[in-house]
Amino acid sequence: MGASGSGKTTLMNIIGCLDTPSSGTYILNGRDVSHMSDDELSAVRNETVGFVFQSFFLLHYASIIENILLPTLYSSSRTPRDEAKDKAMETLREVGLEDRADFRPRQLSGGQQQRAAIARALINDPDLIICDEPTGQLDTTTAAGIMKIFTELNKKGKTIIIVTHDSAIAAYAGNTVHIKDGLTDE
């Protein structure tokens, strides 16, 4: 948590291997990722990190199942297409969207689009899920449903990092870090 400009997004981008730190060392799953090349960071992101954004970033011309399968195209494990599609349907069931697999994003509500974005983040079974204001565009009931999904994922061993301005959303966390001027309160 922190005010706009406090450094939340920069920290999230470093943790998610979208940016590299200007100094110091960053160890992720026992690997020093602070000086990796862009290609190496891409591989780490695809294998280890799932992203959920406030704006969903779903491809509007693709079906929900196609959106969810997109990260598998870049995976080093290259799961066979039928197997990947089965896994995508399983992931859709986890978020309650199995009946919307062939819909386009614009045919879904905001909460359904966010659940599709969560399913896409889960498809490669990441250890870490980073969420940037994942409930910012949602009403309080839908936001509570999204947070329930994250809580269940955390119980299954997934590490969830949520950037939020909303103290009600932060209350779901086991640990809250406040950032001010690029520094944490810890």
Given for the second form:
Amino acid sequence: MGASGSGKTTLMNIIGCLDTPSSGTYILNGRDVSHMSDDELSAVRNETVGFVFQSFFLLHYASIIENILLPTLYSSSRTPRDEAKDKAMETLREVGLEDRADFRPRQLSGGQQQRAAIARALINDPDLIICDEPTGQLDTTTAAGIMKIFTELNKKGKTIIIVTHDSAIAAYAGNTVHIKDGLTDE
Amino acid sequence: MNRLINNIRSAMYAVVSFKLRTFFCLFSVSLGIASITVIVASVEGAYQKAYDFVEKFGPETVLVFGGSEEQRATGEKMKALTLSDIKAIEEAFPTAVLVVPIAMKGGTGISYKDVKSQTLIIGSTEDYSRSWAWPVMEGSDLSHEDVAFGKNVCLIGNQVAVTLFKDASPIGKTILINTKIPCRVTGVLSDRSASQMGLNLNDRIIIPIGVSMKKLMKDTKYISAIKIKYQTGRSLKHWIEELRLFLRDRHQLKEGQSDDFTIVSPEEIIRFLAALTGSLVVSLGISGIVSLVVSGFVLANLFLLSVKERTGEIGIRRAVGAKKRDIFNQFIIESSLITSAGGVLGFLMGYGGSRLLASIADFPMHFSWKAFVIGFALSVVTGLVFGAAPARAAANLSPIEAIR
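Take the protein just shown as the form predicted alone and give its structure as the form predicted in complex with the partner chain.
Below, the chain from earlier opens the complete complex, with every other chain and molecule after it.
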């Protein structure tokens, strides 16, 4: 938790392997990722990190199922496309969107779009899911639905990091870190 | 490989989805390729025509006209070649297999019963058809006796046969040349469909040289031209130079005086045709290249705009694991897919356009796989060259900035 400009996003970028720290080391799953090349970081993101953003970032010209398959396009494992599609349908079921596979993002409500984005984050079985203000564009009821999905995923063993400035959202978390002027205090 | 296939899949998806961008790029590239296709086809057409001509002219033969090049250009008739030149050439050059005199008179009236027409009358020998590699398709060729005794016989061109006899066989029939010279038709020359320089080759009559000179031209000394066929082997250039010096000597030309004859060889015909098409090719070529380059800039511009518009897409692709190379590949494949489709479309447009051009004006066009391959290769290159900068811009976008 923290106000805007506090350094939340920078920390999130480093944890999500989108950026490397200027000093210090970051060990993820036992691997030092702080000095990795751009290509290596890409591979780590693909395998171990799932992202959920405030503004969803779904490709508007592609169907929901195509959007969910996006991370599989960049996997080093040679999963056949049919198998990947089955997997995508399975994750869609997990977020309750199995009947929306062939819709375009714009045909869906905000909550549905965010659930599709969660399915996309899950498809490569990441250990870590990073959410940047995941409920920022949603009303409270919808937000509660999204948070319920995260709670269940957490129970199944996924590490979920939520960046927010909303204390109601922070209340779902088992562990809260406050950031102020780039410094954490627990 | 799997990854590249996925890049291609992503690119195809985008090409189909961003329809307006695809349409404009496709259209501008296809126009450029269409003009280049037409240029390649016309160059090939011109050369095809030149080679056809040489084939008919005979690759080992030369044609000597009376009069210098300048005099011929002004249309001035020059009396310079004589029958005695023929004899002298035959004696001096044993390698000249055929030395055939030609005495021409154009626009001569001919008739059969009440059908009248006009045509070109050529006085020559029994070797005429052989020296032009022009077989007789019906009846028989002129014989040695026909020429030696100056018999009133003739070979007629295909066009003459159709004009005077329609479907009936002309063999053995007697036609009247210049209202008073009756000639019995011994044979019909085969069809030489291609017209050269607006001249229908099928519109002519061949009669023994003696008959034409005495009865038609009333000139027993001078002839219009000499056709010479050499043995294969030595270069034609060599023969031409020897022949030129020989004729200058015979015609007692002093040093500094220009030739009173012109030697035309197949190489010269090709050079003439090449010069004729050359300027056309240069101007068309420049405009074709310019339009292709312009289409390249249109493409680069639209793609740069597209990269800006799709910043979010690039960001999320990078976030879920796309490497710079994946993004670069996707965008360069998008641009080359569009340009290669433009290449195919442009070829079809060029093909259609030049068929139209060929039907309006007698313009030689020759379409082959070569025209297609050149057009297609250029279109792919256009996509790769002009798509590279936008693709690099897309690949170098920072994912952190892109998903902000």
